[in-house]
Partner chain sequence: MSAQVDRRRKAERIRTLLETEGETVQENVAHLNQGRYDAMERFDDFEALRTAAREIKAEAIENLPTLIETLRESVESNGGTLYLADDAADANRYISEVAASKNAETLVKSKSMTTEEIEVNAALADVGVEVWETDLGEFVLQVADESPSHLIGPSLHKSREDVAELFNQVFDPEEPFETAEELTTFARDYLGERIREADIGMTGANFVLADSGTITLVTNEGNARKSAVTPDTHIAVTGVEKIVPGVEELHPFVELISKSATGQDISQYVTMLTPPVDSPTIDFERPDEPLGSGDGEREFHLVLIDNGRMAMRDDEQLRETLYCIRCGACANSCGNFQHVGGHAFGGETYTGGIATGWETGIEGPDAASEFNDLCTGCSRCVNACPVKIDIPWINTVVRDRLNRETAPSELSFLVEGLTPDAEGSLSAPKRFFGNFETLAKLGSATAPVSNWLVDLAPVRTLMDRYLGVAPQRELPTFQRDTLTDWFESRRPRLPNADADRTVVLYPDTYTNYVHTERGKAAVRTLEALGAHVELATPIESGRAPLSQGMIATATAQADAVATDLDPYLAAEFDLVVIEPSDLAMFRREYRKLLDEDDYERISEHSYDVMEYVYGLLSNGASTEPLASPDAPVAYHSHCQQRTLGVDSYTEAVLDELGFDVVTSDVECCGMAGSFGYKSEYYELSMDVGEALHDQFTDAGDRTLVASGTSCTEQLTELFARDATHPVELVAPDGRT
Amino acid sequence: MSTSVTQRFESSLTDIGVSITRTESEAFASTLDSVVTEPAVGVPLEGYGGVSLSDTVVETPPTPRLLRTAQTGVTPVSKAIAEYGTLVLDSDAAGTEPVSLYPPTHVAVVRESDVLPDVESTTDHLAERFAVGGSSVFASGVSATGDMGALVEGVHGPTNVDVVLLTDQ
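Just the structure of this chain, alone, in the form predicted together with its partner chain, please.
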């Protein structure tokens, strides 16, 4: 991934109030532990090389109780969009969708090679997903509403979103 795309991604995240922590695979577990607030629930990082939640404070598999009580939900991210700081969350049987949605903080683990420049460049990924009945969500920043007369963050979805960027993947 070109540095300019990553830079764009980082500045877009900053614009929408999402913090970013860079790490290499080797330091992943300790980095993640420093980012999450416990209790934390997570979805296994399927297909990520050499990193796993098993040596972190994050509990798996997700249960309904954890969805309700966890302070943090940790999920993989299939793609990210540099232009808007968007995370592409693929729905899966392991529960990426509810785990990214229920706890007040969502920590998204992004591989740098998955950062794409813009919305249009995600079309191929989405087409592949939808063709086999898959679902995906573009999530950009924290949930918000203006319906109570002023902008409030953290409505039905998370109040905080943090990205952990794996710079060597």
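Output the form predicted on its own next; the form predicted together with its partner chain has already been displayed.
Chain alone follows, minus partners and molecules.
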């Protein structure tokens, strides 16, 4: 991953009001616990080498009871788009979508190697997802709508979004 792409991602996140915390895998558990508000629910981080939610305050797997009470939802992010600070969340049986939407705060775990420069760069990933009947959601910042006039945040999703960037993956 080029430094300029990562810097652009961080700048774009700042522009849309999303905080970012950089960490390496070895310090992941303590870093995550420092940004999570309990109770927290999460989706297992499969494929994230040496990183797990099992050593954190985050409860897994997600259940309706945990989603109703959680203040924070923690999910993996399949890809991130530097151009807009967008997170690509795959719809899956583990519950990534509801865990990213229901709690007031979404903490997205992003591997630096998954940060792509622009939307066009995500097409290979999306083609693979669509070929097996999967889907993905693009999320940029907090949920917001202006459908009824004034801009209102948090109507359809989280009111706060934080990114934990794994710099060694």
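Residue numbers count along the first chain shown, from 1. For the two forms, the rigid core is made up of the largest set of C-alpha atoms that agree within 1.5 Å on superposition. Small disclaimer: the values here were computed from a predicted structure and weren't measured.
Core-superposed comparison between these two forms: the CA of Asp15 stays below a 2 Å shift. Structural comparison between these two forms after rigid-core fitting shows the C-alpha of Met148 displaced 4.5 Å.
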